[in-house]
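First comes one chain, alone, set out as structure tokens in the form predicted on its own.
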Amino acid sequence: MIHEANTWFAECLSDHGIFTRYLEDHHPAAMSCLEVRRLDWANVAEEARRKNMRFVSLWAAEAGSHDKKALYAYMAFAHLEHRHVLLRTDLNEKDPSLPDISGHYISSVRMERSLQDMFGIRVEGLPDTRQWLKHEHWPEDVHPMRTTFPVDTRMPPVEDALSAGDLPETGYAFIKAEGDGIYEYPVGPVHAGIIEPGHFRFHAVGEKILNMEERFGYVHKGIEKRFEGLTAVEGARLASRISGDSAVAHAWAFAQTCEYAAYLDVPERAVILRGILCERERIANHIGDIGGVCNDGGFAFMNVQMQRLREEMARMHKDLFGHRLLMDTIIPGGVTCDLNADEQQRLAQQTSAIAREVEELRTIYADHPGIQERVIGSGSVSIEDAISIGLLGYAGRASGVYADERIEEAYPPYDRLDVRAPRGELGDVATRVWVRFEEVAESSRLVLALLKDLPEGSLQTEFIAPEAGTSGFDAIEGWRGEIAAWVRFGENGIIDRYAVRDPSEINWLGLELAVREVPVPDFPLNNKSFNCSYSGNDL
């Protein structure tokens, strides 16, 4: 059975003259994968902005044991009635190139930079060249995530190969920007705060930013190419700790892909609780983020009722799921905790009892002058913006982009849930303010009736790995929005690819977008607003 998607897109390319062929290894077998040309790719990119598709993802994988030498590259969109569609292209394994796509999707960028970065492939056109999560003290011709590279190397210290010549000495090329009255100021990658490494380099007039651009890649820990050799169970546990406060999503995209690789139905019990868990993290997180743009509005009354609320929650979650951050809880087959009839009832009281405060100091929120005028009208992402860079979850909700895969995609259990994502327009601190609190709401009363419909039975089935070279796709949305992730098994059941795309890697420009013209004391409050994983991104 091969999907509607990939019909009806194959369709659209084979009236602009584009081949493609079926790949029948990727599972399920509604989610074939799309073989192109490589120099059909950039047209494959044009021709889904033209049928308004949105982009998802894009990554490499070298060929496993199981195959010939190999290496490829693949790209993922989305549509609104079609839903994904995955494509590959073969490229040559000794001197590989691809063609640039950010002239169609400009949030593809980073991710072309980290393919020349890690796989050393060539992307011809790239308007961007410099390293993006190689620093300087990377010798240029070595990319970590070819197989030539094994996992257990260890690079010389910075001032030993200094030394010895071996690395560049001129640093990352910063924009600039000259004028009268305009400067420039580094802000990290070391923060005042207990938060990850992360750079912003600011140009100003006065108190107006002009321009602010990221450098990331401090705290990149290799978790793409550590996912190599391990069995599904085991890259469960990697997964969950991808990006901390994101455990349950993360782990519930990873084994998810796992299942539909080896077509594995996980039993309904389990299912209900996956939907319980990624919407206490959902809940927990915009509570504690609602907190953090107070504080930095100057209004630490409504951070400090906020952040006890999600300590409430940590606290129950260790009680009754072994996890403040819910960590190690979802596996390949199903789930690793359960909820008797009085644990039960204990969330339920607390997810209700949450809500209801939550909406009390809303209303102290919304009554505060202070902090409105810090948030209405600040930092805005226009409509067209947002759809241009795809932006996700809660900031995408808040510009009019309201793309949510458990309505879109509508997995278990959401199938059989009315999930009401909230729809913002303005695109500002306010709108995404908003958002959350709305997003609270819903995430509690889905929680309210998961819990009330927990049936009887099993928490997992028993993962059999599939057969060598089979692959599964699969997204996920988590509490900043959607993740997408692509596995691929070896031999005796060995994961020899995890590729995943956390919502950060769209989202951080969002934020680049949103802080021009908004006064320098402002910014820690959008990046609050937007709050986009560091370690997401620095995979």
The other form holds:
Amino acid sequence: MIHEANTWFAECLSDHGIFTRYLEDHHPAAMSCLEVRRLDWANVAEEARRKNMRFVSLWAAEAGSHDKKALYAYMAFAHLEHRHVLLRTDLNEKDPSLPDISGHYISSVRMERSLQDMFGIRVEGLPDTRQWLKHEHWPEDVHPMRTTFPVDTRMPPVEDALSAGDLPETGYAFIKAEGDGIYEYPVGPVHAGIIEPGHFRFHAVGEKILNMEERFGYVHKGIEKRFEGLTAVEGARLASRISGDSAVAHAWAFAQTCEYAAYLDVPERAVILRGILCERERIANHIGDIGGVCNDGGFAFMNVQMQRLREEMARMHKDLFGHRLLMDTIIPGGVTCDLNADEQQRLAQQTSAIAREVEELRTIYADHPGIQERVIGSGSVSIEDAISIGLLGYAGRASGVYADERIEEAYPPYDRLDVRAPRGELGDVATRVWVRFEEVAESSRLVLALLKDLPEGSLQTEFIAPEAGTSGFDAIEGWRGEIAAWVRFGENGIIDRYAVRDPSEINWLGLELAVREVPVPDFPLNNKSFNCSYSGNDL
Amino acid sequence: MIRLFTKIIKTGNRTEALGKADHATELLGEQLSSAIRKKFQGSLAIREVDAGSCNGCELEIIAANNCYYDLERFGVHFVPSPRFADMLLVTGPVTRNMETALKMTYEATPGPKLVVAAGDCAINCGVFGKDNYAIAGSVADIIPVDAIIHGCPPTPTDIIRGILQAIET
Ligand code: SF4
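Following the display of the form predicted on its own, present the structure of the form predicted together with the partner chain.
Below, the chain from earlier opens the complete complex, with every other chain and molecule after it.
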């Protein structure tokens, strides 16, 4: 199926006089990449919006050694039936500029700001031109993702750029709100809990939040640049550490993208083990977050119970797969772990035992007025807003957006499973928690089904990199939602560009929308109900 | 409510004796005299600072607080501000964008204070590498460090042992 070209969107565009060229060196054909003229860029986005496509990602890549002196911008959309399509356009390498598409897809803004920071691409008409990943102390003319910028460039010390006593936030033009009784409240980057760093700027009246603005980039650690120059096999270790809670999902997204680029088939047994790993990761994170939401809502009992279950899962992961967080279990070509008959049985037993206990705890949660009062109706994201930003994963499924790559893309092993994703509509904390409870039950069912179906056979196929210039794209349903990944190989099997979009890059916008009108003390439980990644966002 | 209490009773006490460490802790500086270290024993307030981690180390620090490890029984607890912390537990390679925040957190912590760097990234920038434009350095490159805990990530047991070792006399 993946060898069949997806021509639907090309036809839609040609109906509007927009000509496209199908790129042969991009795989898989089913998620085709079309070259368009730069002047058609925004019209393409407009047509995608008209066709009710979801905005997936926006990125850029400088041509590698195989294709001298070029700078390309890419964007990807997904249609419920017709799936993913990528668009590429050629930019003037000396003075690159790109039309803005945020008029059609608001979620593109931060990605466009990143293009300005990292590639020096001017986005014409971008409504928000503030630097995003590059904080104020970065020299303006430095564009780390350009090939002329070596990864090990030493940047000037931060102190030199800040005047004495200045906070790094001082130079950032946060949205202003003025009026009687409005106060501004900065939080972070160092937060009160044991969580990742980021900055939230609140405007509030009394105890109600008027607006919350996110400011990120604090954990930007040059991940995409770091991938350049690695082989696919070396890259797997880094991919596992893009976001530590999504070790499986990111490693899978990376591995599968490389495999698609190389048209490499993965052994059946490895495919099924990947599914098991990913569903276990989903269960562990949902359990942890349900506990976290309850804790922030003052219901410590539930947190203690949920963290206990999560610990039991981590121990089994260490035992069976060698790592508590399942890092380094997936590599391009297969997996690095296996399960013997006895281990399969233990895993099945624990999975059903945990699912049973979670159901039992769910009835206690549902009967507890204290926590119910906090979660019901708090932090709603409307269906219209969710569609407009393309909310992903459980956050989307709580707000009427049911994108699930396991169902739509149905990559193996999900092609043989009938995945049932919960469908919520109210979009509040309670619904996001409900979706997570449902997903724990569903993922447990999937793990058991996959364990029953584990065929004999090898665990890895040797990864043979494709020809220089070949690119691959895929979309994996990680526990947070769709991870979209694009890779391009250069000479000798070396990666010359890896662009990955964690679902958090989209879902963080959902949190901003959710907490308007919410009392300040309810911010933490709202935040936890989304639990977006900072590391996956900042890369 | 009755189901809640039944569950508590059925679950029982799951806390275990502290197990063996998977990864080693190394003590570095001799900044605090043993007399002061001793004073921290029994009541140590920690501020956790993620200076650029992948979040893996945070998950394991959170796990050190679960009922199996129950870090608090050793008189160690996490606090929401550096202003009343005795120790900073720092994870991740220090990114260029977190360098100032980390220094400010260190300065905001009253002396005498201890710094423990947890995880391979905090020690040597791990997979992200020191030779990286976005990274300012390891934790010790930015602030004085008293102890380092190896592991990617260190296990909850490693973390607890590391913290306790840092305050042992
Ligand atoms: S040491 Fe490992 S787990 Fe910890 S932050 Fe670094 S990569 Fe993540």
